[in-house]
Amino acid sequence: MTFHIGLIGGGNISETHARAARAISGVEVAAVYGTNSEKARKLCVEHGGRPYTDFAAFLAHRPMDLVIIGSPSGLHATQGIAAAKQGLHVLTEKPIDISTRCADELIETAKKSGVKLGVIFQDRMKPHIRQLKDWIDRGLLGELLLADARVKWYRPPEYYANSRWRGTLALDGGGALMNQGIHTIDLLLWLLGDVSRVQARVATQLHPIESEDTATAILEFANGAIGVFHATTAAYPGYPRRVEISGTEGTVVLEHDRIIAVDLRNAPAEGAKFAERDENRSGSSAVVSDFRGHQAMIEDFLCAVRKDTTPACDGHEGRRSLALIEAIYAAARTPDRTAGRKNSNFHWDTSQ
């Protein structure tokens, strides 16, 4: 069976989607939609398919079995709903959208239309992260106590200045938290479970954008663990993401998606081979050079379509990180009634 894929968006991430899709046997790029006709045409020249600047005409293209959405975040639900109504399966880049209200509409439309819906959180497919998930599930870290996650990246001024949507509330939905930090928020939820309470602070400290370029949150997990989370695009020159998880039986450290430390009372036999430092410290680039994680997400989604099963990250799973980010933003808007200042010391109950 050959899957015919339509790409929505003509930017860097759609290029990643195209390369990942073409690396899969039995997959063809059928069409590309983009508002920039030259970018859409260029993608088709390099990866195949027919370029479109008319969205309705793109959705009517056949053969086409599914779409992969790589447009600005605020368009994900609208475009995904339109595709689902045409009987096309929908795989969208993170976030599923910029509001849970829109995400819920997309989830419901996909269900009513009988199509699959998936969200690309490629970190879930990376070998070291999957190994950590396995150790946690097997109880090798014991009772989870503390998580420390840091996304201290840097984006130059032109990253925002040369984009019509990055850093805007209407199309990006936020800044360092919604765009860059959401991968790590998803990772924390996947590894540690739901969050029951949030304290937060967000600020725009460096870049002249509508949204935040720095965010800090204290997360209280339903299982009793406590997490500290930082995300920024203002930490020059940018550093690899780092996640440290401690339990009653020890600690495991991830850096740049690799396990660099395994300090467990009962270390698994395979632990030593994973505890290797990654010498590539360019963890701040906006360009995805390694598309293997995206390829694995697409392969999983196609398998779900073929076998009529649930994708590894379906709409409901993809919604979880968005809901937590909404809670963080809400907490950051709550005044500090003790100090009499806004954005100083606040909390948000995620059950609200």
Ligand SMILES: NC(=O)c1ccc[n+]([C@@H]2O[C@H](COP(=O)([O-])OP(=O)(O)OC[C@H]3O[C@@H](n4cnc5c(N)ncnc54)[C@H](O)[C@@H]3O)[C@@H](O)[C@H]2O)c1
Second form
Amino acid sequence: MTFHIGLIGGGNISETHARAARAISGVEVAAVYGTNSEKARKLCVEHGGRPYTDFAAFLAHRPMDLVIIGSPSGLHATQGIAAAKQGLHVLTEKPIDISTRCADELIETAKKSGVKLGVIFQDRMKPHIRQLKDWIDRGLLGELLLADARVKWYRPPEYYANSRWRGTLALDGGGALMNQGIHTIDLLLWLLGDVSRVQARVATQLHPIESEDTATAILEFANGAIGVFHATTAAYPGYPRRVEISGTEGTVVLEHDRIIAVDLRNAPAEGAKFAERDENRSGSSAVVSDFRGHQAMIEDFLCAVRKDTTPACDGHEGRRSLALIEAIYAAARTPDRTAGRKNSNFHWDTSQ
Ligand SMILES: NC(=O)c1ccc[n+]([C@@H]2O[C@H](COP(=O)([O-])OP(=O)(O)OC[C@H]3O[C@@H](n4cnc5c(N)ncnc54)[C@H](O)[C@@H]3O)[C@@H](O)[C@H]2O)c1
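Having seen the form predicted alone, could you now give me the structure of the form predicted in complex with the ligand?
Now the full complex is given, and it begins with the chain already shown.
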């Protein structure tokens, strides 16, 4: 069976989607929709398919089994809902949307339409990160105590200046958190479980954008662990993302998407091979040149379609990071009641 894929967006990440899809046997790019006709045409010349600038005509293209959405984040739910209503399976880029209200409508529509819905968080497919998840689930870190996650990335001025949507509240829905930090927020939730309370500060310090370019949060996990999280696009020249997780049985450190330290009381036999530095690690780039994580996400999604099972990151899973980011923004808007007062605090209960 051949899967026919329609790509929505036609920009930077759609190129990654096209390359990842073509690396899978039995998959063809059937059509590309984008508002920039030249970009859509160019993608089709390189990867096949028919270019469209008319969304309704694109959705009517057949054969087409699913769409992969790589348009500006604030359009994901609307476009996903339209595709689901046409009987097309929907795999969308992160974030699922920029509001949980819209995300819920998409989840509901996909369910009613009987189509699969998946959200691309490709880190969940990375071998080292999957290994860490396995160790945590097997209890090798013991009781989880502390998580420390830092996304100190840099985006040059033109990253925002040359884009109509990046850094805007209407289409990006936020900045360093909603666009960049969300990958790591998703990982923390996947690895440590739900967060019950947050305290936060966000700031726009370097870039002339509507949203935050710097954010910091204190997270209290439902399992009792606590964590600190920083995300920025203002840390020149940009560093690999770093996550350190400590439990009663020791600590594991991730840099970018690789384990660089396994300091466990009872280290698993396979631990030694993971604790190496990756000399080819990338600092921080908007371009996903290594498409293997995306390829694995698409393969998993197609498998779920074929076998009628749940994709690794379905709508509900994809919504979790968005909901936590909404809670972080809400906590950051809460006035600082600590100034001049003893024992007061600012926090947002994520159940609110
Ligand atoms: N998973 C990842 O690592 C990753 C990396 C980069 C981007 N992304 C996500 O992909 C999405 C797009 O990011 P990008 O870097 O490709 O941006 P981009 O600006 O390069 O591409 C977006 C494209 O959408 C097109 N577009 C604008 N309005 C549209 C509309 N109404 N309908 C269809 N297309 C429209 C633009 O012409 C542009 O070509 C974002 O949601 C972003 O969060 C994910």
